[in-house]
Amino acid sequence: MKIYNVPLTLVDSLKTKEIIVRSPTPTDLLHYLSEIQSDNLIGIQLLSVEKDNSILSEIELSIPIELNIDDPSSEYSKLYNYVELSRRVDFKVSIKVKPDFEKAVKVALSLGYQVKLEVGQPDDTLVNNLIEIFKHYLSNPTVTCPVEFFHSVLIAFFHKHSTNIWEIQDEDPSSNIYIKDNGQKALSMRLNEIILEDNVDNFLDERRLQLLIEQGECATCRFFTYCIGYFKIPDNSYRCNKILELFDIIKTAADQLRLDLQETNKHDGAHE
């Protein structure tokens, strides 16, 4: 199943497909919520934080609906007006990963939020803030949300299963076609200037042989199959060293997780 994330100008020409709508405003969502058929609904996306919200509380359809916060340093603080809408529906903050960040996020989780960070390419100090909110996530037992993308990483270490950022992020073209105000389609929000052609499907595919085939950082990387290059656009030549960091800080806690999952049933099991 593909899914379109549209904006409200071009829902009428993609109404029929699986679509999550994003607005500008809660105003402009509510004045076209009427003409979008539910069925083909299944998620909004809210662009701006706005103080005065209390037109949300018109909106009946119960789907799962997603807050951008693109400029965590001054809108952390009013994550706090979403508290009545998150109680009666699917709601998650999506954080872009820029200086103070980290507040939003502990504000965001501490309200119950679910939270999606928007990692680019970070520099060292945003990656180090990006381990702390990891830590903070893993050990505070007052955070009960996850925290995307640590969240799916760490269950896929654990289970020692294969899944990439990509996917995660719902930047996988094969699965989510990320519709510009122009009608173009482009690779996500992101990287809304890597323009798609019409064929989309073996997208990770072709990145990940082209990646094999550079020789370059990536085809020795041991965390390949669970990022496939995600890092390295726009910006081929950013390092990944600190990321490495990251990973290897959620790969552990996952280990160390199943190992005290094994020695809790091998202690049940002798007291049975």
Second form
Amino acid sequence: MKIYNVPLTLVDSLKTKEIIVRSPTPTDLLHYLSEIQSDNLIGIQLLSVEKDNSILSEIELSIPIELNIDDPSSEYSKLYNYVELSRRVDFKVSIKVKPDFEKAVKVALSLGYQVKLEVGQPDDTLVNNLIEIFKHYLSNPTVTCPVEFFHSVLIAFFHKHSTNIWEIQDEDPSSNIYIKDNGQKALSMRLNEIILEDNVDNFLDERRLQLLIEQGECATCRFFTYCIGYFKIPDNSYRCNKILELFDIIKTAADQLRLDLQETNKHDGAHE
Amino acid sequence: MQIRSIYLSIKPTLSCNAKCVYCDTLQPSTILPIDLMETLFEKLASFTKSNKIKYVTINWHGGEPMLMGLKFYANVIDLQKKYIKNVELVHKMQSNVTLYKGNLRKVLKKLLNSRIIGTSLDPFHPTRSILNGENYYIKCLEGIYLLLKDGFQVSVIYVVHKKSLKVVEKLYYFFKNINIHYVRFLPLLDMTDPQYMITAEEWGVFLKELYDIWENDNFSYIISPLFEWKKAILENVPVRSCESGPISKSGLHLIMSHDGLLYACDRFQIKRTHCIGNIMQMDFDEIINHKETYYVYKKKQLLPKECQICNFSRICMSGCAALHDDTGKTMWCNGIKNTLIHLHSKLTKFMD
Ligand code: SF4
Ligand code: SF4
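Output block for the form predicted together with its partner chain, input the form predicted alone:
What follows is the whole complex; the chain from before opens it.
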């Protein structure tokens, strides 16, 4: 099943597909939503954070809403305005990893929102903050909601599953297609300069092959199975040494969790 | 002894489209004639029928077996239909996979019903090249990509040489990242060039470092021979391979070269020793009664003294019979022993 992320204005042309509709403001959403008759509407993406979003209370919704935070340093305080909405619907905030993103993540988590990190190609300082946030997510007992991509990567390391960040971040074109405002198919909102060909199901396999042929950092990377060069786009010369540090920390945490669980099971077994 | 299965490795040509620094396979273009293949199938059909043998595996090997082209393999499929009934005949292949494309790809998809193929690759050193100047590394990776797309389980043989000792971790992750089924590490043989040659001790150093990397990666894919050795230690079971471990007489194991000559082991074919005879002049009843057919089996029944008292004989069994030195042990004894000592000490924590 493929999910299409479409602008409000193009919903009509894709209404037979499973769609996530994105809207610049809650007002636009309200305006169009009455016209959208699609049973295949599976989610809503709000592209801006509003001071006053009371208009959203007029909408009867049973589908998930994702709110984009593009500029965390100016927008994190507005997250308090979504408490009411988050109680009514499956609510997630997608936070761009830019300066002060960690403040936005902490506020979101304290309010019980699910978080998705739009990670991109972070510099060393931002990766240090990602590490700090991962530790906060892992060890703070008040955090009850998942922070993606941390959560799925941790689970994958724990169960030794194969999953990858493209899939976790909804950027694998075999399952998610981003439709630009002009109707072109692109890889994702973040990578909307990368226009997709018609046959996109082999995108990740072809990427894997290409990275191995290039014999760059990815070919022998210990996290390649989970990453498949995610951090090498758009700038292929991005160096991953700090990202590898983050992956190592997540992996160590997963290994430790597994050991703890084994110990607990052993202990329980001894008492049966 | 009742034969229950037959494993036949056929080398339909000894020619190759590639050249590896440690291989002298470049032979004049000798190919297996299709009528020889027909005789083989005829004899195989009669022997499997009278002995109620249900399982036959053919492993296409070479030289480069894909050089035989699609017409040859299409004929093999027809001959199999004509002669082989009531037997599960499974085809596998060992190839450099650089020719896996186009119509040949279609025929091989039909023939290789096991969906198992093995190849070989050296990602970091220029030990392999294609004779027409194409890049072996790229062509082999493209072949692997198409095979994975076609649902094959791909395994890779990596020949460990002196330069490999500096890139153990890179090798481990590179092969993991290709997404193959398993990788088999084999020490380089028959080469005296000091740039590449390795000693038994160095083989052990390589394997020990590889093991530590593998353990640190939660044993996340299959690497041979460490996988078999780990299993043997943890589960206290023997390794099932002709190389390191006991073998059974109930499985008939033969290598046939393009001219119909039969051997019990690939390395005997390469050295052209211990030849059993020619399929054109022998039937399978003669083959199973020939003294060379069970040469490897007999060697494993009579281990030298040092192996008999060795703590690891259950796992190593004196190693590959074709590589025994004057003492009757494998030439890699020291490396194997050092590695097994290392594995044993590391694996004790998993044993209770
Ligand atoms: S972490 Fe970096 S080097 Fe490793 S696979 Fe991802 S992009 Fe490549
Ligand atoms: S490790 Fe050496 S001594 Fe032990 S069984 Fe193998 S060849 Fe014989």
